[in-house]
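A lone chain, given as structure tokens: the form predicted alone.
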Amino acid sequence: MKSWSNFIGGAWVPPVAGNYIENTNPADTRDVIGRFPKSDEADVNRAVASAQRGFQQWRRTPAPARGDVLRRVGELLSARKEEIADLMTREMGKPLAETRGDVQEGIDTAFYAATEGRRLFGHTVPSELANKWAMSFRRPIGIAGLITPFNFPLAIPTWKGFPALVCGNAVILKPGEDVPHTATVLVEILLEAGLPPEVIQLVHGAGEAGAAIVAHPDVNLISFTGSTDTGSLVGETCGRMHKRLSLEMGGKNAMIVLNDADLDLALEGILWGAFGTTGQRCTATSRLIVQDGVHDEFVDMLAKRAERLVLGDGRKKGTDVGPLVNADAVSKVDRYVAIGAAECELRLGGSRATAAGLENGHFYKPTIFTNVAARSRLEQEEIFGPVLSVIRVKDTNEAFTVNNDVRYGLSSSVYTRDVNVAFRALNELDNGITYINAPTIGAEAHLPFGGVKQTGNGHREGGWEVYEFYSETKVGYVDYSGRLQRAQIDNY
């Protein structure tokens, strides 16, 4: 078996301890891709003393020279593309259609992220003082600790990593300790295209890495996306010691289906919002809000459909759905899936797959949940898995109440032909994201990701918003009057 290293310091390291993490498909157990890092605070000590050195190098860069560095990177993702998305199949589970566009977010990205190496704009403005100049700019503001999750391995870390080193900062990153391979091959990349050493630091491990970075002193700003319990504990640290933090966290968002819909475009938004990523992403459609008028045909268009979802292996032609990331998450969407049979009409699924071919993975079968209760636990609780409530309204005021009566606040969608009804929408349903005639996943690089209540903390990512996270602003003036002249005094 293979044994990985971390990245500290400008080498692969093993890690102090000498743990390590096993790390295999959860398509087929049996398929062990190696042995990565257990790490601790020892490893993160040496990533962030590394990390120090490599920021007073890094920030002296100019902005449109790393700029270049992450133009390099984008194509040498598009060259890698097709490898890349094999190999992140393999580790976590999803189609191969869905890794390649995992990779192609992390292009988008990278070649986003190099136009605004010299787009990081500041202001001049006039000062209320004869003979003197007043303007702001940015600059990076130190090492910036990332923690990212299993389910888009390399979109996330690039959302994160790319606009960070653009603003200047060194970065140290943890991904999820299901997809240490993906993380592993992003850094060899940002090595190739020329970015120095010490800017990067990789450090493997689960949730004692993950700790240490959020905890050390010299860690200036976290970038989290988990769960909503952890990313309170990451809030409590950094709240303490004054770090910024970007949280971007849980979800159980709803697609919203009217009685003027077209139902044959929901039901394809339906299936690609509850079931695509095996129901592992943040912005998945886990509740189906239905009015009276289309509820029983389109739940009865929507089993029919669902029945004949393939899982299996996601390298595998032919393939719909793969697997669960872990045993873990198998037993949690089973725990759920008992939750809804006590409270609930289980219409589909409900059970793990273990048919021929399937023994050996963490597969679930597409699960749909009837007449479920708004305020049940099914309908309010984040599952993570290809489980679907289905809540019948009677009609749009109580559709968007339903919507906005769950603590989370990240994505929401509404299938109407109704103009005035859509915009509504936009305005009064309380997340972050809206879509009109599309489901609820499907974000765009260049555009700010993120939501609202318990799903972050205000700060988004992605789009033009995340570089201001990144970067701090400094005001200098330049007076040249030859004289004291005193601001915020009475010249009037």
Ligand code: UN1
Second form
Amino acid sequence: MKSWSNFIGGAWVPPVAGNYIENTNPADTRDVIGRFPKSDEADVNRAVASAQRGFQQWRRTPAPARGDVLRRVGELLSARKEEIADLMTREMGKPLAETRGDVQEGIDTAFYAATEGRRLFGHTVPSELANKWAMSFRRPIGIAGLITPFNFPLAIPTWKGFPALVCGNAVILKPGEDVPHTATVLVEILLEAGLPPEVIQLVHGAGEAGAAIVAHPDVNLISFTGSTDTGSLVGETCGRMHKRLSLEMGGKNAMIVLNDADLDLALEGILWGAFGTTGQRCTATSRLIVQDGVHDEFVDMLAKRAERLVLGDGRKKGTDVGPLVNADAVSKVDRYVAIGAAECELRLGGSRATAAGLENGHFYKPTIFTNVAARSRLEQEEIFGPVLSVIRVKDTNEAFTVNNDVRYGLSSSVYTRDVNVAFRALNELDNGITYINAPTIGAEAHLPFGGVKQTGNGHREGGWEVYEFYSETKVGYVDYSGRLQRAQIDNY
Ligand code: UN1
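Given the form predicted alone, state the structure of the form predicted together with this ligand.
Following is the full complex, with the preceding chain placed first.
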């Protein structure tokens, strides 16, 4: 079996303690990709020492030149899109159309970052005193520790990593332990594009490695995407150590289908939103809130179509839904299905899929529960699997209340033909993103991405806002009057 390496100190190196995690194909666990380092504090310490050197070099590189490296990264990702999509599907399961989209999101992020190297705007404003200049500009912060999940193995490391790099920081990336191969290729491409080697460190592993990065005093900022529970632990440490922290955590996203909706359009939306990526998206549609007048008809339409979704190897033509990422994910979905069975009505699925051809993978049938009560556990808790809860409501007000009555607030969606309701939804739904006549997924790389309430801690990824997270505002005053001028005093 092939042993893969960390990238630390400008070289591909084995883990200090010699421990590894096996990486298998979730569609067929007999297919082993290789073993990847299970790093610990010793590896992280080396990575930090190297990143400190990398930072000193990179911070002095002009931002447009940093952006040029990212432009070449975008070109290399474009050239290798198909190959990366294939290896990504092999290690995490979602169908090729989706992994191609994942790579494309990385490409979009790279080209956006490349041009941002020529902006990184500051402000120049008038001083209150004569012959004095006042301005603000952005400075790099230091070492950015990035902890990323399995579901978007390329896109999420690029959302975090590319802005961090353009802003002049050194990066330590700890990818999800289920997707080390994709991260390895990303680092290879960064190096090929001309990134100075010590500016990027790749530390594979599980929670132990992530915790060591978060707790290291010389890692200045952390960006974490993952569960709300782990995010709380990360937040505790960062709070104690006064680290800058961006958290992107759970979701319990709802699609609202009102009586006047285009039901055929909503049907395509819910199939994609609920069962795309096997429900393993932060933005997955896990609640379907349907108004009384169309409830029965729409649920029938949905159950009929969901039953025909083809489960299988995401690398095979014709597959609609791939496997869950690993055995733990299957057990978690099983636990929620048991909760659902006790709380409401099972309409479709509700068990592992073990038909011929699926028996060696982590497959789960698309599952729909109906008559789900607002505030029941199934309706409130993030499952991260192909499980959809249908809630019946009498009107728009009730739909909005149910949407908002969860602790998460990532995305929401409303299907309606009424423009007044559409704008009310944008205003009244407590989410970071609301889609009108589109499902809860489909965020574009050049807009801010993130959620309110327990989904995040106020920061956004993507678009222009993320550049503020990865840089520090510095203010400069230049007094060319040749005399002492006292602000707030001499001019009043
Ligand atoms: C996620 O939900 O985990 O919104 C990220 C989308 C993607 C990103 C989703 N561009 O569909």
